[in-house]
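Next up is one chain by itself, shown in C-alpha cells, the form predicted alone.
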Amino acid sequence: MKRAVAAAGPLAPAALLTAIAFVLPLAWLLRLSLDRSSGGGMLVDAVTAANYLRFLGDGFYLGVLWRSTWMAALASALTLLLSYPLALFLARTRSRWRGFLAVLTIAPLLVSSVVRTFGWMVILGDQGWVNGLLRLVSLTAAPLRLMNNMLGVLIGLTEVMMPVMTLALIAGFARLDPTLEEAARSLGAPPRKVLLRVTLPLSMPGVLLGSLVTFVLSISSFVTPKLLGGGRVAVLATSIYEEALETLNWPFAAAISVVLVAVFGVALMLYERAMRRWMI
C-alpha cells in the first residue's frame, strides 16, 4: 500500500491538472447539455435528453455529423498522401540542408491558421492566382468554383494539417531500422516493393498517430470550414458556434459538443485497435 501511495505521489500534480483543465469542464459541458433553453439565452434547470433526441432525430444534424466525419477522414487521407514522401525524404536525406528543410516544413505552424486560411481565400478566389493562371493559359473562360464549397475546405485543411502529419511521420521513421530495407534490396526486391512491403508496414505507428491527430484536428476545425466554406459547408464546429452565439441555445450547443467528444473517443478506440494489430 505504501509503495502504491509513493508511486502515485509524483503523478498527483499531473492528475490534478488534468482534472481541473479537462475532466471538470467536460463534466460541466455534459451537465449543461441536459438543460433546456427557453429562448434568448435563458436556461431552464432540468435533466433531460431532449437535446440529444433532437440531434439524433433531425436529418440535418445527422447530415452535419456525417459530413464532418468524412471531411476529416478525407482530409487525413490527402494529408497523409502528400506528407509521406516529404517526411520520408527528410528522414533519409543526408544533405547539409536537412535542418533548414525540416524547419521550412514545420514553419507554417508558426503562422495562425486564420492567416493561412485567408491566404487560401486569395489563392482560390474567382480573381485569385489559380483562376488567373488558368485563364492566362486559356484552359478556362469562366472562373472555377474553388471556394464556398467542400473542395476549398479540403484544400485548406490539407495544407493546414500537413506540418502536423509530417512531424508524426518523421517520428515514425526514426524508429525504422534501415538495415531491414537494405536486406530487402540485397535480396533483389525493387524499390517499389521495398517501400510497400518493408518501409510502409514498419512506419505504420507514425502513420496511425498522424492520421489520428489530423482527423481530430480536422473534424473540430472551425476557421477553415467557416471561411473557405463561405457559410455553405455546415460541420459540427460551425453548428456549435451558431447554436451558442447566434441562436443562444447553449444546451443544444453543449449536446453537439458532447457528440463531437464522442467521435473523438471512437477515433481513439479505432487507433488503439489498429495499433494493437500492427504491433503484433
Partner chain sequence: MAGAAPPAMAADAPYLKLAGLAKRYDGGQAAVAGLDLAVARGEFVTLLGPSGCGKTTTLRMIAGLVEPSAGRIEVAGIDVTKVPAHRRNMGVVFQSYALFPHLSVARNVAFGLEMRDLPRGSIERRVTEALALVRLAELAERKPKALSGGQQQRVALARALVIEPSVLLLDEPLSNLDAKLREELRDEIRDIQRRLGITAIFVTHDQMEALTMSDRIVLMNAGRIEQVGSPAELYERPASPFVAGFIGRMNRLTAAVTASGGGRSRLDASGLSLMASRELPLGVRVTVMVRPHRIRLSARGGGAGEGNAVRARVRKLVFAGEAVQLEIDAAGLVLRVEQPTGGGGWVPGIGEEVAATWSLDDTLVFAER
The other form holds:
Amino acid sequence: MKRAVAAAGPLAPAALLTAIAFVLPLAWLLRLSLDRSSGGGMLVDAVTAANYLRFLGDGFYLGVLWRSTWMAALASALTLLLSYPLALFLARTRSRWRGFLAVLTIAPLLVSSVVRTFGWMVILGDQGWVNGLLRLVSLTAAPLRLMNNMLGVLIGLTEVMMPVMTLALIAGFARLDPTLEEAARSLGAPPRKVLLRVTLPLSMPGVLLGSLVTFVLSISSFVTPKLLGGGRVAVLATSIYEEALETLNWPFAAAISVVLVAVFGVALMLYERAMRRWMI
Amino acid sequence: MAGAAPPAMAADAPYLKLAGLAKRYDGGQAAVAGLDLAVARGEFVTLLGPSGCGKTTTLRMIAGLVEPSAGRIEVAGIDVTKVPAHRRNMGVVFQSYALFPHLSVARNVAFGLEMRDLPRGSIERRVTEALALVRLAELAERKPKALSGGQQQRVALARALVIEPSVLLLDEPLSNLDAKLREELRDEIRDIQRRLGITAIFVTHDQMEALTMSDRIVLMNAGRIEQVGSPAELYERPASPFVAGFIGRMNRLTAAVTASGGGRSRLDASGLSLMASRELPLGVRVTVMVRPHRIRLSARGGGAGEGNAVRARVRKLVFAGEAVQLEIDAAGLVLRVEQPTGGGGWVPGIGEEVAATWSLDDTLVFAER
Amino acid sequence: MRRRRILGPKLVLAALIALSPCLAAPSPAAEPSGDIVLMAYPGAFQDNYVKAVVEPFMKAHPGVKVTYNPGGNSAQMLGLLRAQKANPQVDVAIIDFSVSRVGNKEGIFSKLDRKDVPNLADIYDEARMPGDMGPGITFDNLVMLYGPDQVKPAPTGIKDLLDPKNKGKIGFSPAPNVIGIALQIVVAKAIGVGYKAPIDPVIAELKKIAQNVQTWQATPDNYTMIINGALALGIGWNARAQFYADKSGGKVKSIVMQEGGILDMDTINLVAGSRNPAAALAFIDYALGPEPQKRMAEAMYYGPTNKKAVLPPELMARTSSAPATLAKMIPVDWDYVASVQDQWTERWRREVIPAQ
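Show the form predicted in complex with the partner chain, please, because up to now only the form predicted alone has appeared in this conversation.
The next block holds the full complex; its first chain is the one shown before.
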C-alpha cells in the first residue's frame, strides 16, 4: 500500500496535468450536455437526456454521424494508399537527398491546414487550375464541381493528413528488419509478394497507428469540411461549431461533442484489438 | 576432423563458380576485389576472415542480394549473375535468423514452397519432413518469438533447406548463440549437409567453426583471397603470416638470414640463432612463426634430432585447464609456450631456467615483402 | 533565514490588502477613474474603434484607462462572458444584438439608467433594446452584393437569386447565420406571405435559390469572392459592402433589395458585476454620443444610432441611417424569430442546403 503510494509519487504531476488538461474539460462537457437551451441560445440549468435523444432520434443527425464516420474512414484509406509507397521509399532510399525529401514530405505540417486548404481552393475552384486545364483542352463545357462538396473535402483531407500518415508509417518501417525481406526474396518471393506477405503485415503497427491518427484527426477536422465543403458537408465537427457559435445551443453542441468522443473511443477500441492481432 | 579429405573435385566440373567477382560501393574501396573460386557439388566451403574482409558481401552476391560490380557467378554451368534473388533458388540462413515474426514455425518453413505454388498436401508433407530433420516437429505451431535462439536458427535452416536449394548459404549463423549451443548446432549443420549432400557456403569470422566444419576454407583479407585449402593445409602450411596469425595462436619473430645451403638456412633473430628448413637468400629479412603448443620445454634441453633450441627463463605462468600457458624470455625475446597438463609435458616454475625446443617443420618462415 | 523567506511575501500581501481600499476608493469628484476592459471584435473594427472612440475617450477622461480586448465573434464573446459570470473580467462589451438579447435574458448584462447615460435620449427607437438594456451603437442592414462586371443589368431583388443565368455564382451564409434568417424574412415578403405565416412556401422558394448557390461557406467571404470573380451575387451587410466597394474600386457593389432590408446592429452593453461601473457607464455614454458615432461612420460606414449625429449627405446616404434606407427596412419581431429560429434552421439544414 505504502509502496504503491511511493511509486505513484513521481507520477503525481503527470496525473494532475492529465486531470487538468483532459478529465476536467471532459467532465464539464458531459455536465453541459445535460443542460437545456431555450429559444435563442439561453442556457438553462437542468439534468436531461433531451440533447442525446434529439441527436439519436433524428435521422438528420444520425446522417451527420454516419457521414462523418465514412468520410474519415475513406480519407484515412486514401491517405494510406498514397502515403504507403512514399513512406516505403523514404524509409528505404539510400539517396543522399533522403533527409531533404523527408523534410519536404513533412514540411506541410509547418503550414496551417487553413492555408493548405486555401491552396486547394485555388486548384479545385470553378476558375481553378484543374478546371482551367480542362477548359484549355476543351474536355468540359461547364466547370466540374470539384469542391464545395464531399469530393473537395476528401481531396483536401487526404492531402492534409498525408504527412501525419507518412510519419507514422516511416516509424513503423524503421522497426522492420530489412533482412526479413531479403529472406523472403531468397525463398523465391518476387517483389510483389515480398510486399504483400512480409512488408505489409510487418508494417501493420505503423499502418494501424497512422490510420487511427488520421481517422481521429479527419473526423474532428473542422477547417477542411467547412472551407472545401461549401457548407454542404455537414459533419460532427461543423455541427458542433454551428451549435456552439451560431445557434448558441451549447448543451446540444456539448452532446454532439460527447458523441464525437464516443466515436474516438470506438476507434481506439478497434485499434487496440487490431494491434493485439498484429503486434508480434 | 580437421584432417578430413575434401571430396575429389579436380575431376568434376565445378558446381559453383565465381570468376573475377568484385563489389565496389560507390566512391569507396572495393569490398570484394576480383574473387575466383570453384566449389564442387556437395562441398562445404567456408569463407573465413576478419570483419570487413568481404566474406559476407561475397555470400550476398551469390544469393543475389547484392549486385556485383564485375565478374560472373555460375551454378552448374549456367551464368546466374543477372538472375534476381527470387529466381536463384539459393537457401540462405542469416545471422539474425530472419524468421518472419508474424508466421508460425510451420508457415515460415512453408513460405518458400508456397512461393513455388506447390500443392497444399505436398507443402505440408515437406514442411513436416524438414521440421523433423531439425528435430522441431512438435513446435510447428509456435511463433518464432516463443523459441530459443538455437531453435530459431534450426527453423531458419529448415526453411532454407526445404526448398531444395542449389546452394545453401550460411551467413554467420552461429554467432548469436552461446558457446555450448554453437558447438551443438555446428555439428548438426555439418551432419545435415553431409546427409543431404548439399553444396554449402559458410561465412564466419570464427576460425574454430571454419576448422571443424569445412571441406575447404577460403581465408579472405581486405577483399582478396589469402589462401584456399583444407583446414589442415591452412593450419600447417599457411601461405602467409596473415594466414598463420589468423588461424591458431602464433609466436612471431623477425630475423635475418645469416647462412644458407643444403636445404637449410640459419637465421638470426635479435641474437637468437635459429634454423629454417629451406634455403633463403642471404641477408633477407624474414618472419619466423612457431605455435606455442609446438614448443617443448625441458630442464636441460638437447633432445633428439634436428630443430631449434633456445635457453630461456620463465617469466609468467597461467594454469588454463587443458594447458599451462607460459611466457619465457629468450635473450630478450618473449615467446609464448603451451604445455599440456596431466603429465603430458614438464611444467617449470617461475624464474626457472629452461630449454625450449621445436622441430624444423614447426618453424614457419616467410620472407618479408 | 528560512523564517524571513516565508514571512516576506505574507507581509507584502497584508500591506496590499490594507492599502487596497484606499486605491479603489472613488475620488470625491464625479469624474470617473480607474481601469476598464472593453471587449469587442478583432481586426479592422478594433483598429477603427480604438482610433475613433477609445483614444478620444481617454483624452477626454484622463483618469480612465480602457483596455481593448478582442474577443472574437459575438458568440465567442458571449461564451467568454458566460464563463466569467461569477467574476467578470470585462466591463463593457460590444456584440451583435441577436446575441446580446441572449445575454440580456441570462442576466449577463445590466440595465442602463438614463441618469447615467444621458445620450440614451437621442437614440433612434430602432436602436432601443427592451427594458433599457444595452442599445445599438451602429446600424447595419442586409444588402444584395453583386459584381457589376458579371451581373448586367444590376440586380434588383430576390428574382435575381432565382435567375438560372446566375447558377453556380451565388454565395451567402445560410441559417443559423443571421444572413440566412434575414433572407428568409425578405423571401417571405417577396412571395407575399408574412414571416410569421407557415414557412413551407418560403422554404420551397429558398430551395430554388439553393440550386443556384455555389457555396454556403464563402472563403474568406463573399465580398472578396465577388471582387475576384469567383462569385457574382451574394447577400451581405451594407457597411462591409461599402468598405469593400471603395477598396476594390467598385468591383463589388450592393443594393437594398426591392422587397426590403433587415436592420442589424451592434449593441454596447454594461456587464453585470462590472468592477468599475462609473467608468464603464461614462464610456458607454461617450460611445453613444454624436461625434464618436460620426467618426465610426466615416471610418467604416456604420450608420449612427444617435439622431443628432450629423454626416455629410453623400456619406449619410451610404449608411443604414439614411432615411431612405431606414424606410425600406422590414420591421421584425425578434422575440418571435428567436422562438422559431431553431425550427427554421432545421429546415435549412435538411431541405435548403442540400438542394441541388
